[in-house]
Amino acid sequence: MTIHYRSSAAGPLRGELRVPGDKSISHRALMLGAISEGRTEIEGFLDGLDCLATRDALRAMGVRIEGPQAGRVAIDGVGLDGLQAAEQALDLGNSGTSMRLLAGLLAGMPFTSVLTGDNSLSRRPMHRVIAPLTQMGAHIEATADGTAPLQVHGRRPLAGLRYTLPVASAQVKSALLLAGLGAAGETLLVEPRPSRDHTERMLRARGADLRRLDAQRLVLRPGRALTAAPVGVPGDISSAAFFIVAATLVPGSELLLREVGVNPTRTGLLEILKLMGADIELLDPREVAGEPVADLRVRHAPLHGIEIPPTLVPLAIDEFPILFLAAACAKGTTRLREAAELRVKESDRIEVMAQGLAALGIAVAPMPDGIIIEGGPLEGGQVDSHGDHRVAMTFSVAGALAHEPVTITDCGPIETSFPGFADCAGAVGLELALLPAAALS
């Protein structure tokens, strides 16, 4: 069903909120639980469509998974050798994480798998995963454009790999680590910049021989079975981002966001906002099942434009749509470079966000690898999300700041990453209404 929202000016945002569980961690907990020995119990699992696609794919390969039920999932692991060939293609919906990580996991299995997805996922590039997996000995067939559907002709054992990632990518890194678990020889990866490290943390917690040699290099030595370990999934900082920015921008606001994951490979959003002048306080920092967690207190603060440091780009790659809105409401100019990765997400996020901001009266200049945004007053209007969940949520916040309401089309994909978004928005004071298709201008 096609869903549209209308967002209107709101008063100060107040209260406390616990956003749903981290999507990246939920995906990885399922996959590593499936290939571990013993029962993995997960608390705080994200019950979104993307993560359910991963669950269903693993079930189709013979893994018993119970839940989710109130955020709880139980997985009876089958070990590194226990996955079975699925009887039909694995439909991964809109989830790029599912496709890229499963491509790595299945590359080392002694059977063939077919990975498919929706129209959006079928346009997203897979060559960056296919190329290094091919170097390890896998045979993966894709379209002429290097997109899904993928036929993964697994091979056991794969060869170990020494590989320098062309761009920082946690998905590519994770795919290669999963492939390397059963390889003949070690896998050594070199990252140009740090990227999120949830996979490494989970692998080490399960007994994998994985070491970081320095800031850029990590090495995995195969041969060890993985042992099940419990997982506590913190609130997703990518979901909290919309409320962090909303509370920063709406005058008089003060929000407390509970149990947010603050893994240092994911906090680029916070660092960029603080450079712009945001008032964000981390309270009670702690660890939950090996992941850093904190409560975040956010108060309204005026922002100013900045040159976004390239070193922070991989640490905030999923949060740039809402950061673009922060830049649009800041005083002065914000410039982003070295972020071409944004063009191959669920949408071309540079172009789609530029079009949306321009429709609301903001001066923008998209570039091949970034964007220039001149801060100014937001007007009302209609914005097409292009079926991108993060774009849809970003412009749902924009209406709270604009002179007139903002209509956002094609918001159904929000359910892939943030089920219950509209309810959470309403609970803290955002004015977000479901809009009948007939009411569109």
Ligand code: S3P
Given for the second form:
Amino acid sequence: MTIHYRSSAAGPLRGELRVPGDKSISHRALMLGAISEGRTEIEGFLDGLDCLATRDALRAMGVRIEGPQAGRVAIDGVGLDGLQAAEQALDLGNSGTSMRLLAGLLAGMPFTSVLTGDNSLSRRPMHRVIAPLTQMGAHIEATADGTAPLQVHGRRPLAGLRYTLPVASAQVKSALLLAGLGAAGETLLVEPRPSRDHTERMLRARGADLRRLDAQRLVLRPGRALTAAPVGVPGDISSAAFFIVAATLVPGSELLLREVGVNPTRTGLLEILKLMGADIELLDPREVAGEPVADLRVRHAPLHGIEIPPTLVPLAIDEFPILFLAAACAKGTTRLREAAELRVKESDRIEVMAQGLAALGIAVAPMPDGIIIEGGPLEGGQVDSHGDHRVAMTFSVAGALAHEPVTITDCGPIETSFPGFADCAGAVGLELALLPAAALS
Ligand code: S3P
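Output block for the form predicted together with shikimate-3-phosphate (S3P), input the form predicted on its own:
Next comes the full complex, and the chain you just saw is listed first.
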């Protein structure tokens, strides 16, 4: 069923919320659990379609995985040599993380795997993993455009690798680390800018010989078996982002977001919002299973436009749709550059957000690697999510701030990352209604 929402002006956001588990950590907990020795128990797992695609792919390769049930998952690890060739293609739906990380893992297996995805995933660039994995000795077939379906003809052992990533990408870095685990030599990666480091934290906690040489260089020495370790998945800051921005923008709001992951490689959103004038406090900072966690208290504050520092771009890469809404409601101009990566996410987020904001009366100037947004009054209207979960959630928040309701079409993909989004939104005071298709203009 195609789902459309109508979002209307809301009073202040109040109360407490625990958003669902972190998507990046949930994927990695499954993959590393599968190739560890012993049983991995996960709590707080994200029961979204993307992570279920990873679970199903691992099951198809012979790994016993129970759950999720109330966020609990148990995996009987098969070790680095225990995965079996799947009988059919592995369908990874909308999930770029599943496809790129599994391509890396499967490149080092002595069998062939076929990886497929939905229309959006089949348009996303895979050359970025194919090129370095080919250098390691795998043979990967893709379309002429370098997109899925991928046929990964693995090789065991792969050769080690020295590689400078052309773009800051945690998916590419993680794919190469997974490939490097069973390689014959060491894998040395140079990152242009830091990106999320969940894979490194989890690999080290399981006994991998992985060291950071300096801010840019990372080296993995193969040969050590991984030992299972429990995972407590924190709330996903990328999901909390919608409520952080909503509470900041709606006058009179005060919201407490509990147990949010605040790994410093993920908190670019908080840094950028603070530069714009937001009032966000981190309460009770603590560590859970090797990941920093805190409760976030967010109070309404007027925002002003800024030049977004390029160093923060990879640290907020998934939060730009909602940050663009924050910029649209801020006083003055916000400029973003060095963010061309946004054009190859679940949708072209520069183009799709520019269209959506323009439809609501905001002056925007998209550029090849960024955007200029002029803050101003938000009008009502109809916006297409282009099947992008984060665009759909962003415009669901926009209706709370606009003079007239905002209709958002094609909201089904919200299930990929944030099951229960509409209930969470309702619980803190946002006015979000399911709209019958017949009601669309
Ligand atoms: C992710 C990394 C980021 C991010 C994606 C999840 C991950 O992608 O956009 O949603 O879990 O490693 P890139 O590595 O392409 O920047």
